[in-house]
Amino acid sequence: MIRVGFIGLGGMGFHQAKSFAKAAGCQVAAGADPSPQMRARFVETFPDAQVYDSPEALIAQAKVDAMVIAVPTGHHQPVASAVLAAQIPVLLEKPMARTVAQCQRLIDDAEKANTLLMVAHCRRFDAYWKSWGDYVTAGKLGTPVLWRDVRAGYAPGSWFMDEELGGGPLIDGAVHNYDFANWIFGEPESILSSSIKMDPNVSAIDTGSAIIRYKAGHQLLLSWSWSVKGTTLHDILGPDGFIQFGTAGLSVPDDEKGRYQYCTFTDRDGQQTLIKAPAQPDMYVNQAEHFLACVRGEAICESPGTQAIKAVAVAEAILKAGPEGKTQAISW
């Protein structure tokens, strides 16, 4: 049984210590955050787990095998050095911290512990972005790619918006497409970006648009805003055909509805097929259970920092050209 211990108990280190709760050979163990209200709730949650109002006191005091660490960004590179040099096994969540200096920082010190440093970049753990990334990869798209998203709404929380805890929608909430797209694309080159200015009373970019190119030709285009609502575009377009998320009008047999999740790959001749993935598990039990193999030596990590600070590295271009509508090498 491995007893594992949350640094961070709001609502992502709620939901990791959940779904955590579901994976097999796991304890939820520890759990640690200055907050009484949610000290509490994880308690009426998991009765059996000790509770700490500091990461330190964790650390110093709880006898567990790993730590799942989900503070703000901004405190990402402090916490997790604690506990590397603590060497305690660590899944930290995304993005892996606020800027590149402070991944290569926690990259060494995972090095210098000798100890597992995974960043949760769930989307390599869900089964639905997966089934066409697939498709992408197997070159039934064609060559090249260029992948569309764009979306808008409002902050998840007060501190994303802060430009240094959090740095806005185009770290936080955008790297998730950031990894997968270095993960199915390869090497991130460079970027066009542009951002605006939508809420003057936050310290972070909260819109902006890019487009990130890849050493392979591929590209992303990606637009997001955390400061206004707006509708939501979302494919991937090759030269052989497309793919949009859902069914797009086919029909899905009555006993499969609820089990799976769908997307629908459109060839140049405009036949439809459906791309399916199963609902459950979701990605973050995938994930947790992944980490847990990883603790015990049974896998080789799919989300290392070495991995992570790329995403990173995107983000950290993107905001920096942004402002003055530049284009931007990407270095890690």
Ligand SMILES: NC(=O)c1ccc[n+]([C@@H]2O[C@H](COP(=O)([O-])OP(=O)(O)OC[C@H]3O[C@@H](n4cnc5c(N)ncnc54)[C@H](O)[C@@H]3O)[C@@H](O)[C@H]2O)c1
The other form holds:
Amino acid sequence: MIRVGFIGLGGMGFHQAKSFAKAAGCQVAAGADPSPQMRARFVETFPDAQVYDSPEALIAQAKVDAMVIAVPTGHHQPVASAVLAAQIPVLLEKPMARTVAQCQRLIDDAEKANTLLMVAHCRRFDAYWKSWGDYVTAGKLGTPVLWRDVRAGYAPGSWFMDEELGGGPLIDGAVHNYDFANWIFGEPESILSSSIKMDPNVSAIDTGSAIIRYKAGHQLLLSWSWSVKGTTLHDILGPDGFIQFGTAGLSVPDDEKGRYQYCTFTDRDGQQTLIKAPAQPDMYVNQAEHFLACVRGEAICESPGTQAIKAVAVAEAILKAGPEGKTQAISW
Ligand SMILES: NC(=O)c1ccc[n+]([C@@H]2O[C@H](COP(=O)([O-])OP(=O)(O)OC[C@H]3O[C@@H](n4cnc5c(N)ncnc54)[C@H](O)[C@@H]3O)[C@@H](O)[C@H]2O)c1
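Given the form predicted alone, state the structure of the form predicted together with the named molecule.
Let's see the whole complex now, leading with the same chain.
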């Protein structure tokens, strides 16, 4: 039985604890959060868990074999460094940290402690995204590939729009896309990007558009805002066909409804094929199972810090481009 501790018991930390509770061979053993409300909610669901008001108290007093960290991004590095110094394996929420320099510090600390540092890039464990990613990597769209992702909505909470703590949508939300694109497209090379400020009252860049270029010739086009509402575009284009989310009007058997998620591939001749992926277990439970297997020494980590740093490097280059717009090399 692996005893898992949770640092940060807000939206994501609590969700992670519930996902770990569904995974085999683990116990939700402890939690830490400065907020009494968050601690009370955690204990209500996990009455046998110990709770603490700081990460330091949890690290010093609780007996845990592994730790999940879900605090605001600006705190990731100091909190994760303290856990790694105690040689406790870490699953750290995405983005790995607020800056590339902080990510590198974490990689160094994990190496020094000879301890696992996995970053919770949950899309790597999402059967749905993986189903279309596999189509792309199998070459069914041809090459090069252009992935377009356009979204707008309001920020999930206040610290997310603080420059230091969250950094806004172009790092906090879009880092899922950067990491997944790095995974299926390979090394990112440069960005062309420009931002606009829609809300003058937040310190982070709230709206921006970028083209990320990959060494293999693929591109990710991304335009996100967390200060306005708008429509969503999400498709993946190649010379031999394209993929869109959903069934594109094709019918699915009644007994599959709710059990699968679908994308649709359309080839050059307009022929459509459904790509289906099981909805359960969801990506967070798959991610928990994988982390626990890594802690047991039964798996090689599929989302290590050494890869997650590259997604933060993409974000950092985009944020540095600012409103004037710039082409910039990506480095880490
Ligand atoms: N993978 C995903 O799908 C996903 C979704 C949402 C958030 N996240 C990430 O999870 C992390 C947390 O986000 P959230 O939505 O849970 O935020 P949140 O604001 O809901 O919760 C953060 C919690 O951390 C606590 N906290 C703050 N500083 C702390 C410290 N030093 N030590 C311990 N606890 C501290 C706060 O009291 C709060 O309860 C962020 O990095 C965010 O980007 C990931």
